[in-house]
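Single chain ahead, by itself, as structure tokens, in the form predicted alone.
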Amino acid sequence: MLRKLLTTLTILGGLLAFQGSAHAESACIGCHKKVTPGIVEQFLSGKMGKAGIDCSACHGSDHTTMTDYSKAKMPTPDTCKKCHPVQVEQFRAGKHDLGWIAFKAMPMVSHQPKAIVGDGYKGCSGCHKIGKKPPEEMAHYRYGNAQCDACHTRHAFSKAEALSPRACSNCHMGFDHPQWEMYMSAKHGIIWAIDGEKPNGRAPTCQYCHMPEGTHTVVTPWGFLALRLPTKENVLALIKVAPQLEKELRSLAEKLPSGHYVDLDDDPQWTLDRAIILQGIGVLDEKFQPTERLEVVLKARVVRGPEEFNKLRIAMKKRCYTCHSKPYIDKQFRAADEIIKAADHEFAKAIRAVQDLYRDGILQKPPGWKYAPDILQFYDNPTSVEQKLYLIFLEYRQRAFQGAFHISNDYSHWYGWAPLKETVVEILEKAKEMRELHQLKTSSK
């Protein structure tokens, strides 16, 4: 043990010495504690203060005086790999790591404040930071680059603090994502609080589920949205359904890969759901044939293929196994697919009749927009029909679902289902007055 822990220290160095539980005080901790009183009693209390690791290890030995402080390096996941390098591969294969690229692939991020969606750390930007940048933007900020510090929060990056679901309720909860909301308020999460918040109790926390044995992939099969790409074998029965698109969609299934996604009943009206909601984002154009955002959601993993679904799906079921029986769970699954393609079906209901308005010419498309609607413009849509959409696809949608997988059944259906049915019905009953209004103008010219 103490062979490893020496290998450990002079793989970071900048170490200081150690005798039994004295720890000698470095130029960085006397000046800090002056400075940084709290930062300083933060890491000493901290499993890497205690072993004796100095801030250079970290942070470099540039910085040396009170105006110098910008040569202070800030860390990144490589930092952390120097002695964690499991933990930083598992995490750059899981979906927080993507967490900036899906960000910054929605078009909205260039209309809002840089407060938001920038270095101000304010709005979205302040989850979304979990993942990498590019190197450009790294460059470009100071803070925010570190990762593994959004669970393991400084300085004391304590792994009994990243062990617990708070840790996960700063960025997991509200508007679009509320599951710690939903996990408190299922059986899960009440259990684990009355048990006393235990990490290894009777009930399941986020990472149980989420970080089997540790990992820090974390990734699910049906992903944040819910979404998932149509196999070949989908698009090419909608034929039977749809032959007046025939060509279109021979052209498209000729783009996607083949399988079966396991569970899943992949009828032709939840494929062509499917594809009217990719539509609503512009993944898929007007003829149904894949655009340029494709490419970004398939890099950012905001859609899932069959292969990883399938793989990510039996993985989680065998999780769940431990506790309860395969019957059991596999009923409980297929019934929170059910949530997904009845939700579906109910948006892309609301889809089309916003997209008869502009094929009519009864809306116009915005300057400058190239998709329309344009669902991922989200707040920034120019009508109200477009502005329900975006809260079905953002609010309503992905509570239902969330809900349902996290077995909150109040939050599921009052919060969910119910002002989705409720949201459908209004656009649907807008769009009909719209088209009244326009026909009225029109004939009265």
Given for the second form:
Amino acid sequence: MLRKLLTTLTILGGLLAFQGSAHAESACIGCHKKVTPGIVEQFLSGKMGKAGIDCSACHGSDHTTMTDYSKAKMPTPDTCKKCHPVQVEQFRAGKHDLGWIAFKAMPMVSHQPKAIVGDGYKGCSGCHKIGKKPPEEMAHYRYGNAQCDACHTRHAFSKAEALSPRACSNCHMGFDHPQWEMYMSAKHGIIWAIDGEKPNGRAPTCQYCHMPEGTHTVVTPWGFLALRLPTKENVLALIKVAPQLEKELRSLAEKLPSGHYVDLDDDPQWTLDRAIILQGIGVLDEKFQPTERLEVVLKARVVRGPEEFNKLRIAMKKRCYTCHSKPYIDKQFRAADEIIKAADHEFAKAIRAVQDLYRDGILQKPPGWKYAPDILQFYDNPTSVEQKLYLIFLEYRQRAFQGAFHISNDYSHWYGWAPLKETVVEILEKAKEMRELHQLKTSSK
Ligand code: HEC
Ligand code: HEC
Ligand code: HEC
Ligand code: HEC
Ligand code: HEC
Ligand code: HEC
Ligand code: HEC
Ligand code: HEC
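I would like to compare: after the form predicted alone, may I see the structure of the form predicted in complex with ligand HEC?
The next block holds the full complex; its first chain is the one shown before.
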């Protein structure tokens, strides 16, 4: 109640600050009815237009003629913050705000066309502009700094639109994160659609589970890549089964947070498999010690430690308990964690086979690369076995576990687990061939 009142007061304050421009028809609107009638119509149909807010509230008042429009400013969330501080602060605390720096941190980004990774917005940058740019890039990009228009598209800026799962579907779809397709092929999405796409019906929407009480802070326990920090306890338990690595593991354990993860945890084989995956993406070196990439990963909050993971997991389960029983849901989460564990085991086998090719000199590290194999080079990888590692990492493993959490059996199994296993067989077979060919070549020298 108090929060609602405070929100109303802030908005009123904001309105007063813009009083001078709150005419029914300002100069901006008058001229733009002719220049861009669609924009004016859409804006006036939304709540802000109806409340008498003017174009100048977001674009400033410097541009006034037919030719000086380069003086019009483009908004950022700080523009909205004057009137909507709560949503902006919540948004800044969540993962959406980190979308830009996370994608820019990928080593393959620097060798793609600007249209794909820059202000052409025809690929990675088109989706990742939901994140905040560092100041130097923001100053350089005229468009695409608004962030909030990812779900409340201009110029209607509608709450109803943002409450529909469709508002997430242009980004959360496709190759490596088909949440929209998984949701729509799971009972939750099917019921939502059959019941007329209402925001608060019998079945939950994306927003119900991920933006509870309308919070703009989105973040999940496992995250996009189902990576998390191994804990001190995880690593020490591994020493018992891999004593030959004791020195390296003790040194690694010292650098890690202490604790246990809720649901599935503390299986030494799993810890080892996951350490190999971290090597495959260059976050741990060959001696299992953190590289400088760990800093980047922590800065972009790609991985979580036990404290944050457990808090988020418990909160997410509480969301499910509103419609399901506790034991039913607890079983669901453990089963989904089991999928990650099984997928990690298969994946680690394949990474190992490729690591061995490098170790034995059958493959050579490409010039300029710091790590090899380096799965984060995605489709810029030099050999077919490494291309396949990248497919497992971003496509098959992702679908296997994301589908399990979103209850899409087809995605989880036929688009995830099945091709994952198939691809591991292909990698092992190909690695064997490469090894044989190499032996043939070296013995004939
Ligand atoms: C006399 C007519 C006129 C007035 C008054 C006017 N504009 Fe414009 N505005 C234009 C024209 C023309 C363009 C360019 C549109 C085009 O070429 O499609 C433009 C473009 C814009 C753009 C887009 C700029 C870009 O780089 O894409 C914004 C934003 C804008 N106006 C906002 C405003 C605001 C805010 C006001 C009031 C402070 C305003 N306009 C007043 C005529 C006007
Ligand atoms: C000058 C103050 C002001 C600024 C700046 C402002 N808003 Fe608003 N906003 C309002 C007012 C007033 C309302 C209407 C509140 C109501 O009627 O409940 C509103 C409502 C909204 C709503 C709810 C619409 C609905 O359908 O219920 C959204 C979403 C929104 N604004 C987004 C934004 C975004 C995004 C920005 C920045 C790009 C922004 N606002 C900038 C004052 C502002
Ligand atoms: C269709 C929109 C879209 C495109 C294109 C896209 N991404 Fe993403 N990206 C997303 C979404 C949505 C997520 C979050 C998915 C999830 O959490 O399951 C994401 C997540 C990521 C993450 C993980 C961030 C984290 O903290 O876990 C990285 C890194 C990333 N993308 C990099 C890239 C790169 C590099 C490209 C281009 C080569 C790219 N993305 C292309 C939408 C896109
Ligand atoms: C609540 C904030 C807000 C208000 C008020 C607002 N705009 Fe915008 N406008 C935006 C955002 C956000 C963008 C997208 C900027 C970007 O891509 O960086 C935008 C972009 C534009 C563009 C260029 C992009 C395009 O789609 O052509 C024009 C033209 C424009 N606005 C005109 C107007 C006019 C005319 C009004 C008043 C009727 C208005 N705006 C009111 C937020 C606002
Ligand atoms: C990921 C999608 C998404 C993004 C991005 C987003 N919003 Fe929202 N917004 C929503 C949803 C969903 C709601 C409805 C929440 C509810 O009532 O349950 C909402 C509601 C709102 C409301 C109306 C609050 C009310 O109850 O009247 C405002 C204002 C608002 N958002 C502002 C913003 C601002 C400012 C930004 C940028 C910092 C932003 N939003 C970015 C999804 C989004
Ligand atoms: C019934 C609740 C629920 C609904 C509905 C739902 N999700 Fe999820 N979502 C989850 C759970 C549970 C996880 C995994 C949580 C964890 O890591 O423990 C998750 C994870 C995610 C992730 C992280 C990567 C992943 O897929 O595991 C993203 C991104 C995401 N959901 C987006 C969406 C989008 C977009 C929609 C709608 C199209 C949606 N979700 C619908 C519960 C839901
Ligand atoms: C413009 C594209 C875009 C839209 C629209 C969008 N997202 Fe995202 N979302 C992303 C990107 C990119 C990321 C990854 C950010 C990062 O982690 O660096 C992401 C991350 C997330 C995450 C965090 C996953 C994690 O790693 O924990 C959740 C949850 C999520 N989005 C839910 C939603 C929901 C729900 C909606 C719709 C209401 C939505 N998103 C709309 C692009 C989008
Ligand atoms: C708003 C209510 C609601 C919430 C919240 C909710 N569910 Fe459901 N769920 C339903 C309904 C309704 C069904 C359909 C019942 C059926 O399958 O007979 C369902 C079905 C399911 C099913 C069975 C699907 C199948 O294909 O057999 C699972 C598993 C499930 N939900 C898990 C979850 C999980 C996990 C969460 C939290 C992340 C969750 N649900 C949150 C309403 C909800």
